[in-house]
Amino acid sequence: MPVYKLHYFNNPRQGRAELSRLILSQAGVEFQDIRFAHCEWPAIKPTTPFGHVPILEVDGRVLAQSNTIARYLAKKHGLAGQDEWEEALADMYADNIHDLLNAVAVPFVEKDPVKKKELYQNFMRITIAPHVAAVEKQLKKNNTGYLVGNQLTWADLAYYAYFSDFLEVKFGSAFLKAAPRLKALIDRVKALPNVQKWTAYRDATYPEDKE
């Protein structure tokens, strides 16, 4: 069995490494969750392939880019889809979440509390609301309870991580009121025993992140 070492900041507690952690946890694969403080980053940065994290070490080999890491792990552990078309669809959804992570960075880093609140409100209205409606239509079209095919993929884990473990925690679930299929999906993923085990361990081990 390969030895996986996943490197990322200790704050935010989840961030861009969380999807890979969820994939490994759901697959029941042990990994080393290596976290470091931002003050350590200047010394660590030159040791990374492209000057950013997360990075994944696999038996001494290093892989960068968060979605590349997650995709690799999903393929290795049966969460990428059942054929090439399903793999492409899963990639599509995961790339949507990557775009949403980039979009939320603007309000996340804003220091002024009044402007931060306004930016978050605009983000939820302009970016999240139409995306939720679009995904709800795709879930209705697929009609299996999953985003891709008829079983769990890393796409479902990605939507859980972003929409439940982040947005629902921060804003409540009102934004999902008109999206019962998406709400049911993220609740189903949240209830998976291995996901519950991971989030319980994570929340007990690492302090709540602060903006």
Second form
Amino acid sequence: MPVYKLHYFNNPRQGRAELSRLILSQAGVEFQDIRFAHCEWPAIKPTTPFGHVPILEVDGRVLAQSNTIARYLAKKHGLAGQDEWEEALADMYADNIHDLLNAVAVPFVEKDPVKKKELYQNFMRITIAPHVAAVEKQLKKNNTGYLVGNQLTWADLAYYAYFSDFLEVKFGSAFLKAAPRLKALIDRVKALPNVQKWTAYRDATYPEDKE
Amino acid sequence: MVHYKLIYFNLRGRGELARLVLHHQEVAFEDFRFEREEWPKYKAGTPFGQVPVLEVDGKPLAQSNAIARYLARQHGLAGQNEWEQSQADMYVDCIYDLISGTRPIIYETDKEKQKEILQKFLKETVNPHLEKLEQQLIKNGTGFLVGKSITWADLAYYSFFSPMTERFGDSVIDNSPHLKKLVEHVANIPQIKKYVETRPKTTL
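Next up, can you give the form predicted in complex with its partner chain of this protein, since the form predicted alone came first?
The complete assembly is shown below, putting the previous chain first.
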């Protein structure tokens, strides 16, 4: 088994490293979950390939970019899809989440509480609601309970991380009322023994994000 | 013989990388383009209300990088092994971030403000990236981003920096001799040259 070292900030606790942590946890693979304080970043930044984190060290070689890292790990550990077409579909869903993470960054970093609330409301209405409807349609079409094929892939973990572990925690489940299949999927992922083990460990070990 | 239909605006933008992959490997495809005004007609038919979409024998795939990666892997442009494939993915992700960074510039109508945003983008985002990129190109030592031969990552850098220099001047990559050489190399590949000469002329 290779030695995996995943490097990311300690805050946000989840952020762009969480998908890789979930993939490794679901696959039952050990990894070093390295988290550093923001004050350490100026010293770490020049050592990274492109001045960003997360980065993944694999037996000393370094990979950057959150979805590249997640895809590499998913492929290595049986969570990428069962053929090349399924791999492409999983990539598509992971890219959707990547876009949604970029989009939510705007309200997330807003400091004015009134403006922040408005930005989040607009975000849920203009960006999230149509996407939820579109994904619900795809889930209905695929008709297996999973986003891709007939078993769990990193795409399902990505949607769980964003819609359950982030949006649902923040806003409650009302926004999923018209999306029973998406809700069932993220609940199913949430209930996976290895996912539960990971989130219990994470919540006990790392303090909640202050937002 | 698989039928590919690539659906996108009549622009380069986020559709161009897939087109370059297919043209480089000389794979036939239906290059379906529509004008901006026609978008409402096609939007509802897409999986997530966005283009590009690639139909593979009628089955839809969305997301520009998922599409280009699938085509690169199907047609031998993805990298020679798992690690190289991931390295290529990483570079293409970097370009994705840069493309996103150009949006405020492209949509700014005030010329003075546009110039300001562009300068900020070049200084704070592009130039630091190019410094790192030059180091990576030197380290790899083959002229290509990944391994010993061309991958879709090289096409991605050409696809981004060629319009950038076209629009904002050669100075964008003047301080990056290895990238400059790579972009020129790609531009001179016969299949790419032929495609560029014959494709519709678009601002973006």
